[in-house]
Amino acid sequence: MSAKAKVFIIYTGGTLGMMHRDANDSCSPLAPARWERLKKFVSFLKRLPVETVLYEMDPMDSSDINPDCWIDIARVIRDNYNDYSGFVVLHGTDTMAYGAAALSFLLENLGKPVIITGSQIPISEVRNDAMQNLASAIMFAVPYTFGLPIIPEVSIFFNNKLLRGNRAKKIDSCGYAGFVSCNYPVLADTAGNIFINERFVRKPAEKDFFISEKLEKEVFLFDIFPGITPEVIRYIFNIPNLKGAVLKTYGAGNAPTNESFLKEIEFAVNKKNLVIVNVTQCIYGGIKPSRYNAGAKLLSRGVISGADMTSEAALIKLMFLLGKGYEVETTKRLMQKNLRGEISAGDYP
C-alpha cells in the first residue's frame, strides 16, 4: 500500500479561525483562536486521503500581518520543502491579495502548489464556508491524489475557485464570492464537475527551489483624487527613507495635468530618486499611459507603468525588487517584466 500524500498546513489566523471573545456572547467580537479550540471543528480532515500536518504561527487577525510574518511563512516553507508534496497557509481574508503576492514572488522557483485559503464565516459557526475552502484547498496541494494536474504555483482558493495569488483581489467583504481574478482567468472551478484551466497554469521550475528573505517596507501606496493637492504630494514623498511608491490613478492612468502637481511627481523621480508606478484604481483592465494626455504627462516625468497589475501585485512586488538591493533603473525595468504571471504582455507601454 503505498504511503499517503503529505500536506503542510500553516494556520496564521484569519476570520477561519475565529471565535467570538466572550464564549457565552455570542455578540462579542471575533478574534483569533487557537488551533487546539479548532480541532473539533476540522474532524472531517481526518477523512481525507492525505496525511496533514499542522504548523501554527501566532494566531492573529490579517490587519495585523506584515512583510516579516510573510517571510516566516516561506522560511516555514522552505524548511519543510522536500519532506511534504504540497502546502495551504491558512491567512486573513482582508490582508490574503498582499499575501498571496508576497509569496509569490518570496518562493522562488516553486514546484509545488502553495494554496493560501481562509474564509468569510468561522469553521466553529454552524454554517460557513470554511470547511469548503479548507478541504478543496487541500485537495489541489496534492492533486495527484484526487487525479487532478499539479498547479506548482503560489495561488488562493475561495469560493469554488483556484486563483493565481498576485491577481487576486478581495471584493466583498463579507460574501462568500470574495475575490476575483483581476485580468486573468480563474486557474480551476470547482462548482459541479472540476474543471482545470491547465494552459494558463504556469510550469514547474526547473531550477532549484529557494526563498528570498527580504521586502523593503519604506514604500507607499495611495489613491489619486479630485482636489489632491501639490502640498499633499510633496509631503508623501518627503517621508524619511522613501524609497518608492505605487500611484492609483483615474482609468488607463491618468492624474492631474497641472504644472504644480507635476513638478512634485517630477521632483520625486529625479532629485529623491524614487522608483514610482503607475496601476489603476479599476478592478479590471490596466494603464495605457500614452493613450490619454493626462497618462502621457505622467510618462514623461518618469512615473512607470504598472501594465495591468493589481495594486496589490505592484506594491508588493515593488518591495520585493527594493528589498533585492538593485540600482534604481534595474528595479524599473523589472517592474515592467513579468517574473510570476503578475503582468501580461500586450499594449501596455
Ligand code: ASP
The other form holds:
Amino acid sequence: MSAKAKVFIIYTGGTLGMMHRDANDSCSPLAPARWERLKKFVSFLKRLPVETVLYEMDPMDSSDINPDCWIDIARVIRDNYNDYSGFVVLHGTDTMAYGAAALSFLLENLGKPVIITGSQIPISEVRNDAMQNLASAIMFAVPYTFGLPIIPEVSIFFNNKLLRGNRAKKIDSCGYAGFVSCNYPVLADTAGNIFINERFVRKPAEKDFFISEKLEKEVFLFDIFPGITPEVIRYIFNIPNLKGAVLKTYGAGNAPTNESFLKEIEFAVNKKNLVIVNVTQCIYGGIKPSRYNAGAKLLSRGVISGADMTSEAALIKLMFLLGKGYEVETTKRLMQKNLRGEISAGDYP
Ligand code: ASP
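I would like to compare: after the form predicted on its own, may I see the structure of the form predicted in complex with the named molecule?
Let's see the whole complex now, leading with the same chain.
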C-alpha cells in the first residue's frame, strides 16, 4: 500500500478555533482555544485519506497578529517544506488577506500549495462553516490524492472558493461568503462539482524554494476623505523613520487637487524620500491615474500607481520590498511589477 500524502497544518487561532469565554454563557465573547480542546470537533479529519500533522502557534485573534507571526509561519513552512505535499494555515479572517499577501511574498519560488483558511463560526458549534473550509483546504493541499491538479501558490479557501491570497479581501464580517477576489478570477470553485480555473493558476517555480525573513514595519496606510487637512497629512509623513505609505484614494485613483494638499505629497516624495503608492478605496477596478486630472496630479508629484492591487497586497508588498533593503527607486519600480500575481500587467502607467 502506498504511503498516504502528508499535509502540515499550522494553527494560529481565529474564529475557527474559538470558544465562548464563559462555557455556560453562549453570549459571552469568543476567545481563542488551544487545539487540545478542539480535537473532538475535528475527528472527521481521520476519515480523510491523508496524514495530517498539526503545528500549534499561540492561538490568537488575528487582530493581534503582526508581521513577525507571518515570518514565523514562513519559517515553519521552510523547515517542513520537503516532507509534506502541502500546507494549510488556520488564520483568523480579520487579517487573513494581509497574512495571505505576506506569505505570498515571503515564500519565494513556491512549488507547493499553501492554503489559508478559517471560518465565520467556530468549529465547536453545531452549525458552522469551519468543517467545510478545513476539509476543502486539506484537499487542495494534497491535490493528487483527490485527483485534482496542484495549485502551487498561497491561496485562501473560503465558502466554496479558492482565491489567490494576494487578491483576496474580506468583505463580510459575518456571512459565509466572507471574501472576494479583487480583479482576478477565482482559482477554483467547489460548490457542486469541483471546477479548477487552471488557466489562471500560477506555475510552480523552477528555482529552489527559500524564504525572506523581513517585513519593514515603518509604513503607513490611510484613506483620503473629504476634508482631510494638510496638517494631518504632514503629521503622517513626518512620522520618524517612516519609509513609505499606501494612499487609498477615490475611484480611479483621485485625490484633492488643491495646492496645499499636493504640497504635502511633494514634501513626502522629494524631501522625505518616501515611497508613496496609490490604490483605490473601491473593491474592484483598480486605479487609472491618468484618467482624471485629480489622479494625474498625484502621478506628476511622484506618487506611484498601485494599479489593481488591493490595499492589503500593496501595503505588504511595500513592507516586503523595503524589508529587502532596496533603494527607493528600485522599490518604486518593483512595486509596479508583477511579483506573485498580485498586480495585472496592463495599460497602467
Ligand atoms: N476576530 C476573528 C479573527 O480574525 C475573526 C475570524 O477569525 O473570523 O481572529
